[in-house]
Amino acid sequence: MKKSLKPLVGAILGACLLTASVTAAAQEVMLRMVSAFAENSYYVTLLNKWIAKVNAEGKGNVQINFIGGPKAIPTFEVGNAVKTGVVDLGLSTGAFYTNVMPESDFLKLTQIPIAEQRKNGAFAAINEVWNKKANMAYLGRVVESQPFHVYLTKKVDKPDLAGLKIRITPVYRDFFQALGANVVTTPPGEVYTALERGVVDGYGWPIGGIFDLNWQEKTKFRIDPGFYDAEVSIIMNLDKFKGLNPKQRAYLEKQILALEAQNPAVWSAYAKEEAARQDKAGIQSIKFDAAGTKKYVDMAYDAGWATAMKANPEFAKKLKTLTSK
């Protein structure tokens, strides 16, 4: 009797331990993901070690497969990429994505950090939008402290571009058009053969990051000071994470704070670090007198906000009243 009951426990066993791995299967989710930057850029060697961390914590939970940059999915169908579902994470910047909605660029005016954005409402604000617009979760932002600055060819002793050819994205059109200049809209691969073929003489960058597309060797000048503030964040399609279930956003969105809670120290010394690169490298820094900055400045903001106004009002004076210093 005993001997013929063997085959059946085992069985039972058997069983057990397969609808042990198929709940421990069902309860892990793998995110693919990509980026609008690079693999080579330092935003993405961050991401990197960042997802490293998630998936080595996140075993049995939530797992993450980057698929990687550009060549993957080109920089600027990143955004449509995460709206639609054909990869449910994105690092990007919303400048990339305006083509999903005119609203994910007025994040470069913000003048207050992430972390004060959480607290005083602008998160949620942010989201609400985000939400209803591109279904996407606006999960956090990973890049701070980092100036838009533009970068010449050529010297200038005021602010003004008037007959410069200058490389844009939306984060810098209407002000660089403001100073003067004629606006080229270029992908970042295709700048330094702009540059080294005249196309352009110049592009408007964030401080950091031009080390890694080599722009320095065609670069002799940038304007000091900067202006804006680039951002960079990790957006979700909407359906997938509201089908995450509450252990597992719970342990995403702990991650993404994890790695907001880098962003002062990361971000306040690269941006140090790179502007002394820069320097070595010979590029040189163009400052103005007192009124020629504050003309400078002013009008960048202005320029920005002008625009944000005209694409979405009620948003606008809203994000712009909780974020302005």
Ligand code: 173
The other form holds:
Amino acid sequence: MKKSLKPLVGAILGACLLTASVTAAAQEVMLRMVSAFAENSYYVTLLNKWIAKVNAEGKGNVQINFIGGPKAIPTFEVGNAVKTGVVDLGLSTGAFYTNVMPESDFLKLTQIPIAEQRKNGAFAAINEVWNKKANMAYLGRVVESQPFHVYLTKKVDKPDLAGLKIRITPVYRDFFQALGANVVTTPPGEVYTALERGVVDGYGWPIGGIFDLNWQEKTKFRIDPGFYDAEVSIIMNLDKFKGLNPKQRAYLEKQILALEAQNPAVWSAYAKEEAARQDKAGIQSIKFDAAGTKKYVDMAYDAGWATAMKANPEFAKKLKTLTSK
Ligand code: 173
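Could you give the coordinates for the form predicted together with the ligand, as opposed to the form predicted on its own above?
Expanding to the full complex; the earlier chain stays at the top.
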């Protein structure tokens, strides 16, 4: 070999070696994840356990780097961060990313388990919309059987919130307005201060979790029964999802299914425990008579579906048909 070609050959060899090592390293993907819920919430406690398992069993394949909760990315920005690929994975609920698409908030209206939604085509229909409109893969629903409630600092004796100012997210807007409430939207992180300052007379939240941010200190009443079902899911940037190799994708999907499989055992029990804990903390249940109760729950679903039908009739109809009891 001519002396002058040696550096070139060396460079090509070096480049080949570099490519080989990059290819080997590329078989392990590191996914960046954030949560729209507080780091000390039960949702995130379970998420962290799951991530530890994913990482332990996924060495050389899939790893998840949990970046943090709302301090890392504000609650209402997590959807956009996943959509644009600022992060790869998010734990969030649709109400927190209606700024990406209105359909995200429809999932609170489903009345059958995610396991059934996977079998009857609802899960595929959800993914079609999430892919197209939000550049997201809807990977799995990790919270179920958690109805929402109205929590109050003042007593009411009928399904009427006239004259009260209530903290909401999009979950509750149409229903609470139908009940006559004045509403103010805040992320969970601002509820305590709003209660403390008397800016609101109550708030919407699922049956579980009010102790995580100490709201029990300011809460006197809970209206029963609950309505809808809190949807909390793992969403993923679609480009990142498509970029996984088959082994990585299969592994991630397997772990998501394992997480979902815990739902029936975890969430009904948590709902019961949290209701008992609220009793103990002195939070009183407000119940209406049978007619009032029916009117209340019907109003919730009527208001929720009416908004969904306006925003995306085709998807709303499909979702309602596939996921109503
Ligand atoms: O009240 C909320 O912040 C909210 O919309 C929600 C949704 C799902 C789970 C917990 C809270």
